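Take a look at this one chain, the form predicted alone, written out in structure tokens.
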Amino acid sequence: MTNTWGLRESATFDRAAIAEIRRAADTGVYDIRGWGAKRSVPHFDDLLFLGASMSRYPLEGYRERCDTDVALGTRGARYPLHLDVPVTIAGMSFGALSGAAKEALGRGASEVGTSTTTGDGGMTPEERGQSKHLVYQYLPSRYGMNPDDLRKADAVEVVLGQGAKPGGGGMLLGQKISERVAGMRTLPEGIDQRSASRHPDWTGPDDLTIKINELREITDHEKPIYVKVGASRTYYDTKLAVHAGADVVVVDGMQGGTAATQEVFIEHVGIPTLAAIPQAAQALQELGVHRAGEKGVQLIASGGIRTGADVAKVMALGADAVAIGTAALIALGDNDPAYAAEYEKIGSAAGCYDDFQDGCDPAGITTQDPELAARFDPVAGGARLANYLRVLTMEAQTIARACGKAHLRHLEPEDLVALTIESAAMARVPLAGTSWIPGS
């Protein structure tokens, strides 16, 4: 219909804002959802690589090697993790995900020689059994915490924050607290569970040093110790983590996903991944531990990574490896258009489904419902994930060779330019066609 009245939608009070005001007025509770930030912020698409031409020489894709291996935990662990590819699987809990989904993550990651991470809620036999390299998350909630499982893991990740909710705790609603989930977490079945926002037995970095030493003693100094922070005051948090004794620092940007938290948190707390990585790399450089061989502290970055180009850009900005969560779930089959009719029945759509907290996932991945979970085949899901990880790696190698680099870790900020002033300032690389880095 022709708009004869010249009606205009408000840029401030658009339809989404009006709908949220009405929902809040009707219910009196804040909105909870999963996934990550959906607002538009400067991201990896705002960066481009400077491929080699004359002043730089590219590598031949079919005749010259471009290596992808990475060692994590060389600083303080007797047995660092040696991964074939620098794309790891981020922590996603059993409870948020089904047991079969955790198994599939282990299968897919192991097939390409990389690691998985337990997430909140403890270690499942399916995940440990199928994961060649498994990182055990040590979270404020202590859900499922077991010293024996710590020893079974290949690394320990102390979680201080998550990109979707730095400063906040997670949620697992009662409809996902099955008998098995409740037993692993030693909490009542069917009752909402909320994770603490800070660890109960320390109040600052000095206490973290003591805790890291305790974890080393429990694991006989064999396992690398990671410290994960949600991107906010990243420069200072990275320095404190290193001083506390971390072997690896994990920085998770605001585009990182979550199974469930307040939407106001997801959209309005934290900083973009693009802005966080250079801050972390600078902190490591100033401490003399960035890419410093056996005495170095490795940097893993996560939050919104989707393609091999994203992987290459993250590594060019200073990371040694990346972690993926949301993309891994999509590779398994999350938001599959094959279930479009069922997504519609629950008020969503394939590609938009983010109500992971409800446990009604038609794909059977983010649920504890036995009938829904039975739809998901962990063997097929693991094969899909392995395919995806291989593609990410090959795409990143293609870009590295085009820049003349024989290893993904040889990529550097000098290989990048930015398309916008905002992304140039955040990534600390020149605006394309100039030598100008805003703020430098």
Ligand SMILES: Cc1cc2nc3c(=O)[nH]c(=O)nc-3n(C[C@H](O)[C@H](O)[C@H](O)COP(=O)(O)O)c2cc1C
Given for the second form:
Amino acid sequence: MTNTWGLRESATFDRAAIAEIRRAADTGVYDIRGWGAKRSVPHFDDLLFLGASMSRYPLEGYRERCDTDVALGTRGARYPLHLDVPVTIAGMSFGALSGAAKEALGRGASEVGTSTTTGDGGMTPEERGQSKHLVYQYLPSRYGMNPDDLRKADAVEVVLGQGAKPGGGGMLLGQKISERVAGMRTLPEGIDQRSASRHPDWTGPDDLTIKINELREITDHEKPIYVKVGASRTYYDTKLAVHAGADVVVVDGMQGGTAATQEVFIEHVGIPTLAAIPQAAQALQELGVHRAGEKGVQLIASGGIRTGADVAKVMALGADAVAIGTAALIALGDNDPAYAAEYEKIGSAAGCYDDFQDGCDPAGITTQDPELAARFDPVAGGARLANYLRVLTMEAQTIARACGKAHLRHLEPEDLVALTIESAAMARVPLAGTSWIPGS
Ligand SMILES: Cc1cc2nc3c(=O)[nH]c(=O)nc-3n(C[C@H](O)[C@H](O)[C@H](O)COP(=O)(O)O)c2cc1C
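For comparison with the form predicted alone, kindly provide the form predicted together with the ligand.
Expanding to the full complex; the earlier chain stays at the top.
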């Protein structure tokens, strides 16, 4: 940054900070965008696996199996979810996404035998029709919530928070409130909709217990009940969720995507996914429900998962499955370089497009504009997503076999080391080449 002493950019007031101050002064409104945190925080790239050699015995990829199936909701549901692969599709709202994009998520997930999830705004028939395993979100907004759809689902996810905005509510701006979106939410067309930051019918874990029992009664004790939290005080939140009766705890780290939230929130609230998973796993271990078979409470983690290596790392840190949002949208066709010129026209670039709130997505995915949405083919999109999910799974299997594991869930923290002191402390694994876990 140093040209001469007289021409030196400030590390504190760098060009991005100055541009934001100028934008705020020009407009008087805070910035809203989609996507997750873009700042650099300790992440899965800071971890490495210890492949087997002499002291550990690797499995042979062509001859020896490495299984990937997972059962979710074994503790309280009559019909737990049995998935072939542990990579699930996270809840993304109809409203944020077009109807065809939701359908494509169902198609892709079903092709590989995993689940997809509704979102704020309710369940669409296309999504239900194309999803073999569909998780129904029960959100603070209650937009689109109805007991018939609860019963049509295969599991229920009580959303307390999201990693991109723990403690904050949702936003769907007027430009995306089409007649159909408005109808499902029973709110007026074209008017900004903000979702509440907390559920109106409970104020703490005791009330949540009552709510979970109510959901079990409505669904005849058949469906697993998940509780989703944004990562912040994850150790305590996990314990409270288990005490309240959750069958599955979903922890979403700060890199987790969102459809539309204040930029200041996305970048400054919550903790990295890497730091949250060991806290959740510890809480489950102390309660005796971590990887405890039928009596277990399963852990799903999300927030910034991109590759099979990320999947394997999340599982090694203690999760039973992962959920992906942003990566699934990219697999469908979001940020496609084929639309480079159009991204430029709206002041963005393929690879940087995060203005999901505007509804002008050239790829036709995060939009309710009928002309843009018509560009997206749910069959082709679903096939792309299925391919991507297969690659994630095969990559994770490759790593697990190299660590001598015959099932992805056998991966453990002992298989990992960290590249930096920060990531070692957060992930609770040794700094590479040492036996030092900072803080332990
Ligand atoms: C477009 C979009 C819409 C979302 N809508 C919801 C939602 O309705 N409910 C919810 O709990 N989370 C929502 N999320 C968050 C995801 O469920 C998930 O927690 C997050 O995307 C995971 O992080 P990742 O995007 O890095 O994979 C949304 C995310 C995106 C990108």
